[in-house]
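The chain below stands alone and is given as structure tokens, in the form predicted alone.
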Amino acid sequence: MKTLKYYFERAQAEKFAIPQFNFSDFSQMKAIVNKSAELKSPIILGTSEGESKFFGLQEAVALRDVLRKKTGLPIFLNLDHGKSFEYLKQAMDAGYDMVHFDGSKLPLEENIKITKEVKKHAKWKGILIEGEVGKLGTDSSTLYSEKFEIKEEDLTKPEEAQKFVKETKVDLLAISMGNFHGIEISGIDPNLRLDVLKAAREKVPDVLFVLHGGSGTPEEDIKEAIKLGIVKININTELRLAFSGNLRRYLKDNLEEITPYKFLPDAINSVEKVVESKIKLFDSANKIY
């Protein structure tokens, strides 16, 4: 199997982007990786913290095996929004192919050393790691009734992202340009601040950037990103969205259904729908060779 740094570099060369689903069951877990089976597109995996403790490590990662041998697809996975290094420690022994230490709301120079410790420990190992510069204002999924205030001084500064990837050597880097975790009600979040991008793409253009909140983006804004660099977007909202969606109104028409296996195929498939729409978005599709 290629590597996901072979499959990032691919993204960058060919203008497409590599989609991160976070999933917290195995039911969640099924559906993304059946769609992208079917679609023929590599895919990251992706657990949060929470996620993460509450599905298990180390069965994350056996699970990514049997299912990499089952589909013969290219999974990966991602330890997303990691806070410290001991954690991030944790899912690298375990066997998680790529850490994202999230360091954005520490000041500068303590953000750059916890990510040195943490590219130092993957180095032998040969996993990538992703740091973060720029507050995104948001840490969760959830949906927001009024419309989302992007604050100014909370945004990426080229001279920071310059900064900090100069001396963590990572090899991505999460941006804040507008985006957020979550999603507005209406379903449709602000514009992306593509000025911001751009700029942090002049001041460090060998590093690989990744949008994080990507639920409810603009599609535009979206390919236009992809254009412009962006090789990883992150989904996680509108998947929980759909997923718990559909188990309310099911069990809600369906009171005395008790049975999991009953109520549950009609919540993948409502994950599947998602997952489809954003590879198509992405241009991930038939990308494996």
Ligand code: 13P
The other form holds:
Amino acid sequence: MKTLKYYFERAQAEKFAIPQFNFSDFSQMKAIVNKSAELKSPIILGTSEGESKFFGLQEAVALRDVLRKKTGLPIFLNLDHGKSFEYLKQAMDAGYDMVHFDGSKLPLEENIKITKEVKKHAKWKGILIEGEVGKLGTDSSTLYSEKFEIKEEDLTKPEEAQKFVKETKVDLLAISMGNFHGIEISGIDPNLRLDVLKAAREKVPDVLFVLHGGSGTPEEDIKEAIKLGIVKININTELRLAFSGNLRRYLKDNLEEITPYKFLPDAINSVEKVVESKIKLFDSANKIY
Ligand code: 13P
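Right, the form predicted alone is done; let's see the coordinates for the form predicted together with ligand 13P.
Below is the entire complex, every chain and molecule, led by the chain shown above.
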């Protein structure tokens, strides 16, 4: 199997993005992997600290290996939004392929210091590191009933991105560019600030750029962001909404159904539909060779 770095470099050269789909239980994992295998898309399975504590770091790694073997698909694992070196070390030692240290709420110097520590541990294991500069706020699963306001001062400043990348030597960089975790109740979020992405890319051309908060982002903005160099897009809220919404409806309509393998397939199917639409939008199908 080729490395994750190979797929990122290929995504950059051919202008597509590798999806990161977050999960916290095996039904979601199954849905993500089934559809990605059918469409032959390389994928990153993401777990936040909370998701991975529920699922288990070792369990996630073991199942990644089983599913890789069974499907032949390049499946990679990322520890998303890790908040401490200690937890990211546990994920790296368990066998994650990449880890994301989110020090974006810390002062820049502190963010740099811990990211460097993570990078040092990752280096000898060949693990990729994602860092973050600029404030994103908000959590996946949040549904905003009012327009989500992004403060100008929270957007990533090109000079800070440059200093951060130069000192930490991260492989990937997540920035604040009008994106946010969660989704507006309308289902469509405000437009991205592509000018912020462009300015950051000009200052730091040698790092791979990541888009967080992919749920609800207008499709034309996603396409434009990929053209401007985004190689990984994270999706969580839309998957959670599909899974829980479907399950809730199904169980309400079938009060007597208590057999998981009978009531879960519908929810799995609804997650598959989201996965399919994102793979098509990110143009990552048929890119596994
Ligand atoms: P959404 O929940 O908005 O899709 O964001 C996911 C994400 O960025 C995880 O890191």
